[in-house]
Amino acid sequence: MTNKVLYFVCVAVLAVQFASAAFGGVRQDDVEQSVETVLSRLTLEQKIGQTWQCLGREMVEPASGDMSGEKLKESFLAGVRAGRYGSVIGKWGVENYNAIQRAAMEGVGIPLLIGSDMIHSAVTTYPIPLALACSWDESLWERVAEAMAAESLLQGCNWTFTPMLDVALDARWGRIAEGGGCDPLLTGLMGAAMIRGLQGEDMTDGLHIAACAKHYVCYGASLGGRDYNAVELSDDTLRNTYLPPFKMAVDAGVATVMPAFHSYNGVPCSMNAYLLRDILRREMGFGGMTISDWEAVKELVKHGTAADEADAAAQAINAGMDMEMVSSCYAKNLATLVKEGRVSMKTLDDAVRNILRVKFRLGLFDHPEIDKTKVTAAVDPAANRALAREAAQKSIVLLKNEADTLPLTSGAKVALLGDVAASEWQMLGCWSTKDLSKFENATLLDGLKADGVDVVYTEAYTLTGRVDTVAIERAVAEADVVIAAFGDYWEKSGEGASSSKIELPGEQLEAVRTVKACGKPLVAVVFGGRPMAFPVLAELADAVVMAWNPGGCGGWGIADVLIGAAEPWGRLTVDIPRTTGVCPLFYSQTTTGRPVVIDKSNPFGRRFTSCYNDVEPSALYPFGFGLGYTTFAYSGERAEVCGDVVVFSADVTNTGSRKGSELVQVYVRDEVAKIARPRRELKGFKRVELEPGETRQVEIKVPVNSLGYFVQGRYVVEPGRFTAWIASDSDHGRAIRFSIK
């Protein structure tokens, strides 16, 4: 062996030993000291490398969207060894993931964060988040997230960009599909549960991954429901409506936060120090790392707030953006910016500290590679499919059921209509894996057949195309009941899929009227990623089921509900509007000086009140609404202030002939406040299962402190009168009153 070769061998061995000795074997209580140790040994260029997440598909040969089966470019691996990247985006597969981490540890000794959008699907496809939220089930949310975490590792990811915590008030916004709906409390509870499931109690166990709370903040308020658009709103509204879910995420220990694309009151979130430093860091106490959305730092130039990419890099990192996704403003400009004094070394060091802290929390320094045997043993595909089926069952919302059309009568012959009813793709949703060849999926047709239903399928019409009236009439003539698919295709919702019209198109209304004219009971199953406006369908159909995009096992889950093998469980987490023109529509709108009052003795009707005169002022179906296969009655509603909690209770009776579950909800309004308050706000809920004729007292405790609000940046809980409703949805219930002294 020549001296030169021996030299390089020794250097390589020492590099590995150095990395292991300096960075390995770290206990969680030593994380901060370990971060400082690593930071002190990095060059300026290596620090800058930690702040860049590069695009994965540019790092394989040939370039593709799926990196798991491709060869890694040697130039990429050389860059990993040199510490040029802190993270990479994409699904790599375990083998390529491990090769990347080995290169990192052989070189600079710092493993990479490898992230991807596992929003509701890694291998198994679960219902879209908006659907899953309709379960109102924290245990289910957590179990789904935990299953996704392990499956994400098998896809070669240790980090996912979920949960989305945007409170979404406008059904026109495409990304309403990705979150928990229009209520801050419910959105926050769902987000916290998913964070617990993804991250586990200890992220170093090799079975969990880092979560990312996004899009920080108020992205759901973008102008006109248009994705990426500006947001203008008061600080009080920011704090009362949009920040609470993120505070709940921080309290749940979320590892990372992603600021949104849009500008907030003229300042893009990617360079908004008020949001990133003052609120997120100082007020909320967030100790993890922030990452931009896709090329959002570079887009500061398009916003018109940065002169060029160097200016964009300076603005973003100075405001508190730790890592840049995909675009390379940091990588190309930070060294010069630091030397010129436009970015201080402390600012750069703080960003790197935040990034390293997450890597230590994940245990990557001790175990940089994925233990495929361990993770595979922890993943039970059959159990995950069963979980996806349960999730679909509990996400479906029964909106109408005239004359007990559902559940289907045993032995009934069913005509199934509509292209979506037989499409695997359309079950999946906007962030699924979309690789049907690898996974077992079920259409609604599959589900009905699996449940033993006598079903004959005829496409008859497509959601946005032709209607074959003759085929409809022929199919219906042979059936006892008709099940017909309506709504929208999966690609019509999600990122970049905002829509100016959310009504059912004319072809679907023609199909509805044709079926109705045949005189057979009609069960309408509505698919899609947003609440659509369908008043005609709601009027003509005998039963309406909101199925959303229910996931790969959705066909089985829907069928289970239709035949009564599963109880309708879901309740709306958004209001379903009567028409696009009323958007944004949400149950918790602020009270006005001229609220809508239905007074038939008033010759002006609703005129001169805050409403549209050409449409009913209420939602078609309100937030919290959902039916079961039995009925419930409430009595004895009361509220009692007991120290620091208000105890709400009601006697709930199953007045039907079947066992069923009721979601008891508590809404509160502050009657006299410093600023106008919402007409109702959700403050608690509890599910109760009752046998026919059974009555049970349901008690829900609400902290008094949760009845306050922000005004001029200060949180206050005022003494005075409150009105509450203990009810089955946000529009009903008997008003009860209590006071805080």
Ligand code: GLC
Given for the second form:
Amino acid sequence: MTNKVLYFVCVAVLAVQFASAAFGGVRQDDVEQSVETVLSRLTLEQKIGQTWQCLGREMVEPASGDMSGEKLKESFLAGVRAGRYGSVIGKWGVENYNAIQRAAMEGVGIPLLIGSDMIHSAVTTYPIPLALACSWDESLWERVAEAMAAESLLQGCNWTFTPMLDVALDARWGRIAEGGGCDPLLTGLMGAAMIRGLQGEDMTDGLHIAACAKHYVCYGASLGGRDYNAVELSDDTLRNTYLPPFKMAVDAGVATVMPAFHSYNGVPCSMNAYLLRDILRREMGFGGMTISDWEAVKELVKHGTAADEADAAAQAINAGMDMEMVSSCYAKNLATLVKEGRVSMKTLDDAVRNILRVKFRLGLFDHPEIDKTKVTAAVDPAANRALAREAAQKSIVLLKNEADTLPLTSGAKVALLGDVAASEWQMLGCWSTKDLSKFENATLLDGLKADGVDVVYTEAYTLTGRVDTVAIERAVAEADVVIAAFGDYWEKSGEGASSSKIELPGEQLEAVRTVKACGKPLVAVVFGGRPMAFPVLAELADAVVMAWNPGGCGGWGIADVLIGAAEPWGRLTVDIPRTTGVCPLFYSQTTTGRPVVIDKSNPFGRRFTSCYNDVEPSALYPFGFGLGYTTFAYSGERAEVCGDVVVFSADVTNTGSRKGSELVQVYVRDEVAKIARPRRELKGFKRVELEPGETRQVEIKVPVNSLGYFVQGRYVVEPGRFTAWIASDSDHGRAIRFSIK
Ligand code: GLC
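What about the form predicted together with alpha-D-glucopyranose (GLC), after the form predicted on its own?
Below is the whole assembly, all chains and molecules, this chain first.
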């Protein structure tokens, strides 16, 4: 078969493959034809131009972070017309965005992808992803993403670098704040829901934007929980723990994927053909484009795997990196590399095809400019604030509630303490809009007042500073109950914010002890972007709420839960460790040949079993845990294999005095496998709302195929014995047995 025929066979196969994908809006075989038509008329320089996402700041005068109000330089617009850039990064505002696209269409005739990090905030600021994940609510994730998509367009972006799908097992890693937590299934469900919300059914409707699954892959396994650090792990662990969320993202039709900064088994992800071509494209069938992380191509020289920037460019594009973010290794070297034969024209063409495909899927050739009237009409700021409030209500997790301290008794006098309790700024998170003027913001104090609580605020302490015990005693004397803000500032989590200790900073425990000495009930509200180790606080406080970074309407959301206007809905998607020293700590660890044995003689665990001799081996609070304002009992737990599904069922009873919802979770353990398997793995969940005293049979169907695992690159579902738990979290529940034939 001649090359040409083979070539068209490949294109045809590609077209068929994408015709079935859920891209909506445009017929994929039309897209492939359009891509070839555009590609065929591009010069070498114009092809190279498509592979560069340049930094916007140098293109406006004066340079600033937010380019929406700035005047575009003529030299920049001339470069756009010439096709020097396939994309720019940053929030440009609609006017500048449209000016850029007009210049592009007047010149090279190819619109730009314009991307930025609307991770949990485009205008309205929602809770950070780790908080949002704790809602376990696919509808909420999708609604938040869809609202962010329209607001991103008003920011002058048609692409956002989210969802972050890094399974994070180590609380020391600051970026644990940006993802779904420690479980592959939950992280993947959240990512797929956000992709559906961002990209919509029809990505060409001018109200949706391109999503980006990042950071591909296993970034959360970096050595020591340190950002950007090396990752060494087996191919089986890669496939069983870290790849599943990306497979779910590709199946959801994600437009772009961002490889991670780090090296995987010695080869940086940015130049790792095994990851980018063998797995992402051939195994997973990804048909979109890859975008490097910030200057990650240039960083290959620092990794010591590229001799210089030209070598970095060659290795990255040959491995499957389509577009380079910010650094200009491609722009400066690809022409020479192609002429020297170190990069084939087909490799460059394929990268450009992937880029053009996304632009066609977004409908940019048909409507390069943002229709501000249409988008403005679609954005309802009040509805978005209500959504942000709902998201905050559903993201916070009630961890302790002794003697029904919560919900607050109507009319109770509340003393509110701590700097964060009255800080708008600290309701934000690691990827928030930093311009507070852009939206209304609600502190916890605002929320309590808005909910009619008789509250008196006294700062008394900051999270990292001195404690004014006299001020605390004076404030508490006048109150029936104390609410105090603890944790850490949002700046201490997120990118480049790994911590060597995750205990509460400063003198916070002195504030806790002072309140306790006054003999009044203490409600501790813990803020922060990571699980922190706070065993003493948990022991002394009467109630503990994990509020994370709850977003611009977070104060209202927390107050709604504290007064009982909203029930505590959230369930943890990470384990809360007792100390830094036990990190990484995650519920789904494999067992060992000497599982921990706890006995009366040693609550830390019997010697010569896999424990520490100075701390309990269990999580302070486990994955899946969260309290409500009522209680539930489980009975009649069963697992029944029916063809290609296992039907798990249990009778769940509301044993309390208030209506409430229970998140019923299914965990499974494969008792005998070719490799050691997790002690428990989440396989399904369902929320059920019950009136006091009501019992309902809850049924959760799990595909038999999902009980398999990868071993030496092959996915196997083996007959054998399994144990399951139908429970309220990953540490509880009665074990039931079933077998697969
Ligand atoms: C950052 C982050 C990535 C982000 C990108 C663009 O370094 O690693 O998550 O999307 O650069 O800001």
